[in-house]
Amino acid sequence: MKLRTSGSDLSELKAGVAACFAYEGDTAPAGVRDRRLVRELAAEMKAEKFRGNRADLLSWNADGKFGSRRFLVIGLGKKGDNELDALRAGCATAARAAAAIHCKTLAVRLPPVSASKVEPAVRAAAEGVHFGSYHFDRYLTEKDRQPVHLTSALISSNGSAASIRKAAAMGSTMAGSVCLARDLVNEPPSSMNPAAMAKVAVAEGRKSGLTVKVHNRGDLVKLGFKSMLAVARGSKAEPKFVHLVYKPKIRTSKTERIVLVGKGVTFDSGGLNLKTAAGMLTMKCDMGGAAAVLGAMTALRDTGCKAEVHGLLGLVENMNNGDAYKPGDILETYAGKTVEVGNTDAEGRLVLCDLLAYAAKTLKPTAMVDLATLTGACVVALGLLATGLFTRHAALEKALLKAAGAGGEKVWPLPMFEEYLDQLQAGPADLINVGQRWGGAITAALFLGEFLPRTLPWAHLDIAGPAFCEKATAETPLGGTGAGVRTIVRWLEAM
């Protein structure tokens, strides 16, 4: 899809639709300069019963009476109410508006607004456009279920032209990398294997100025990634170790040195702690860690890190034959523990322990985060649509949470008890990989943070719950989401 910018008034705009919003209790659509049309909003408006709460959608059809044949006005709910959240949804909700009555052209005209919200506002209505267009049908060959997809699409706002192309691009970029992830979770897992997602890191990483390092089996024996090679000892697939890298062009002392860690699982079956067949339906994207590291790395040059970022993928299959790992199995790792398998499907952490240790001691980075959809109990306790943040470093905390905000995702501290701690080193070797039923999201998160220096800067973001969208809404359709890409990149960003 060509997205286009615009000063110009809704009334000029062609498209096949063209999309407008208010805010609740308006009676007249926001930013309109044109009387005539806006008489014609208004009244259809009232006629409705618009509120503008929302999601709240009114569609006219202007007979060609303006530049566009057919107008939507989209409510945003209370103004001042996380308004760009709301914006973003609101484009979300014209591009899907505009492709259920087959239109491939969408123009939208923004509310008008300050100076300094400007791009902001601009950036949230680019990625809403790009996101309402998301399909992933390369599957559907049956033509009246493909959907109809936009081919172009312009954003006119009050501010410069400048402005508005500028953070139009990174809306763009932001979305692009966000789909990036959102495909390959939703890529069938026999298709998308560590073989296949690593193939998938070479090519988008050096389409996008990275370069790419992908480690093989004899490679990971080599390094010493013991826990990793135990987990993917049940499936013919090779595991495969990825090592992205960008680099700004400016480099001094003081440049950031940033480890991204995924967890790739590209499928789960528990291992022989057996998963039941739904429990299995939605395990391909048990590598949407990996998916959302892939992609944040992809937007680094467009959005101008000045940080040097290194993404590692740890990609396997957790899957069963006669050399699978065994419960009760103690394995080895390449910080030198010792880990009991209490449970073959706690199998994200023994994965992420090698990758963890390793970026500590080879990269000496100056922060360090990882992305996994680690735990049920995460979702049991945030839901379906939230992340669960887990550090102990208060800094790390409060831009991490500033980022997601930025970005429109849900992000929420959980705490790291030292106490449960305790339930990891009852066996005979140093950790088990499980604890109790009760705070398994936090157990989860002290285990992993075994593998580091207490000193390091090291955030976990459990992204288990909205990785993977089973209801589907305007910004989301079922399946992949892109979980935590966008917050990632504005952490990254803003360094």
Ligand code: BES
Contents of the next structure:
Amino acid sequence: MKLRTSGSDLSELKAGVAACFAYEGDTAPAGVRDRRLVRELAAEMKAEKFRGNRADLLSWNADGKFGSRRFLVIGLGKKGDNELDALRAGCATAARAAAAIHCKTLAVRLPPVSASKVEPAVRAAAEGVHFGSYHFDRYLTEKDRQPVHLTSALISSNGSAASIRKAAAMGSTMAGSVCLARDLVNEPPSSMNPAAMAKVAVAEGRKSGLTVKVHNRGDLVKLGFKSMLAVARGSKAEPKFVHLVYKPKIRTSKTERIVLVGKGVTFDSGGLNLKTAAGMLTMKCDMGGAAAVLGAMTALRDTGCKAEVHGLLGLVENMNNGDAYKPGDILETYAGKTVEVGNTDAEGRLVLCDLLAYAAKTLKPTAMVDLATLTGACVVALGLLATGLFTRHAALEKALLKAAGAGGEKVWPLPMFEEYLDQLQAGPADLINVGQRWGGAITAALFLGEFLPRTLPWAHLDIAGPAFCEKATAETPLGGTGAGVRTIVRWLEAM
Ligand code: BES
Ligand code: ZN
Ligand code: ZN
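Could you drop in the structure for the form predicted together with the ligand? We only have the form predicted alone so far.
Once more the chain from above appears, this time first in line as the rest of the complex follows.
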């Protein structure tokens, strides 16, 4: 879809569907100048008892009286109440509403904002339009079930033409990265296995100016990723470790070196501790962390990131052939610590622990963040919409929460209680990979932390809840969501 920008009034825009907005209590749409059009829409709002509540939608057929055939008014809720999120969602609603009536062109006129707020508003709107026109439909063969795709969209706002254009481009970049992560999660797990995902990482990484190195099983043996290799043993699919690097144009001795690590279990059957049918159904999403890292990496050049950024993807399948690792096995790890396998379904931490230790030792990062669909316990704690944030570094916590807020993602801090660590220090090995029943998201985070020096600013994002959407919205259809991408890109952008 082509996204264009303009400063024209809604009455001058020509599209199949033209959308504008109203706040709660408004009697006319915000930011429409043409008196005749305002009068028509205001009358329609009155007749339909349109209140401007968040996500309220009014549709009016202009019968050829204006440049666009059909007009939408979309409710933004209370003025000043998470307005950017409302705008993003509203634009997604406009895009889906246009497609629903088989229109391929959309124009939106944003409500007027002060000069400093033009860029954030246009950026959120651009993301919304892209999210609202995202479909994963490449496996639909029947014509009448194929969704209509927007071919072009236009965003009009007050403000300078250059700032509108720049903000729209930033929004398109961000949405492209999110939708790449969505596509990767949505692909069926037998297609999107570790080798296939590594291939996508090479193609997309190179397109975005990154250097990409793919390590195969032999390399992993040489590197000493013994714990990750143990997880991979139960599958025919070869594990892959992908290392992407972004280098900013200007580098000084103060340039930050960031490492992002993604859990890339392309399918999690649970291993010998087999999951239930219901529990396994969405486990193609267990590479959501790696997908988010790859997605975020592809945005860095276009968002002008000033830090050096390394993206590490740990790609394996957790399966069950005759060679599969077993409960009771004691694994060696990259760091040298031994780990008893208490449960083969707690495989993510066994992949991550090697990558984290490797990154800390060989890359000497100034900060490190991992993203992983790590625990069902985190979903129990925070529900399906929020990411759990674990860190011992207050400044990093603050920066990530700020980035999440700016990007429109829900991230919530959870504790790393030292008292729970002894749950992992019982048994014949240095660590066991599962704790007791309660607080499982915390013990998982504590486990990872044992493989890193305490001085390293590190945060763990458990995206098990939000990585996969089970209740569709205009912004996010069922399936992969790209959770984590926006938080990471915004965090790196703010550096
Ligand atoms: N991939 C799962 C976690 C998960 C659950 C992701 C639900 C997305 C949605 C992870 O590998 C896992 O199975 N964790 C176990 C850990 C347990 C055995 C300690 C879990 O959460 O049950
Ligand atoms: Zn598992
Ligand atoms: Zn898993």
